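This document starts with one chain, in the form predicted on its own, laid out as structure tokens.
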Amino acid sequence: MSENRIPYIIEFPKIGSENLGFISVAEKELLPFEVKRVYWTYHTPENVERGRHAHYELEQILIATTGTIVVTIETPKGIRTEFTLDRPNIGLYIPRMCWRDIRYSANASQVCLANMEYDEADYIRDYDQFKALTA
């Protein structure tokens, strides 16, 4: 994928009623990618803040199933935005090269789905060499 690609909000559909309770389906169609690997995170303390890495190849899509998340991004050519994920129903889409911080409210849970297994090699953790390899 390009480094162009650009962080933006999926709307996953809501279907159900108030009375009966909700369900989001992720097809395929909505997704960028074909998903390899799905993982989530929970009982992360408010004062612990995440991420703080970008990914040479992954791909991801971060969706918080209760609470609220706020994922700061920094793309590849240095635009910032902060993206606030507080209804299960919408995910965030991460492009390769983006650095990423993340905040989580006490009660959050999120789901991930990445275009890749795990692979460590494919992190990027020092913020300094984020900025050299994006420069």
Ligand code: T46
The other form holds:
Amino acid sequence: MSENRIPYIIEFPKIGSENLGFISVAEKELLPFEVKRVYWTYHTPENVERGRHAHYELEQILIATTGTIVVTIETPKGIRTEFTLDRPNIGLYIPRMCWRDIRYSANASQVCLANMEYDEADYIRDYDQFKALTA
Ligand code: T46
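Compare with the form predicted on its own: the form predicted together with the named molecule:
Okay, now the whole complex, with that chain kicking things off.
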């Protein structure tokens, strides 16, 4: 699988102009996995922190199509990094077995590309369990 992968920012093409507007495209050469699911979140209040879990096998790319999303990732090696998604032509790749805490600006809309279908059994929702599994 992707044991040694680390989170990173993907820069998608930005096609267009200030006069006409822009299109960004996620074509497969830029993606580290085959997309099996797309979901999106919106209207998240600013005082709510989402995520707060890891996944055994799920890999994702998060894109803030509007607003700003701040994602704190902790890798299996315990390295914590904060990523700010504040442009609609960038995405954050999150490998499997990474803890994520996510905050949203009030106007944020988030699109997520995922490598597998929804499976509640893939979630690790307890931080102590995450630490034990990655020790
Ligand atoms: C992540 C962030 C960015 C479904 O029924 N289907 C789905 O595909 C998803 C993603 C969720 N759900 C249900 C399951 C829960 O009852 O929606 C509810 C909230 O889901 P979750 O706790 O996953 O929500 P978030 O926003 O905290 O996390 C999700 C992803 O799970 C997570 O991997 O990185 O979005």
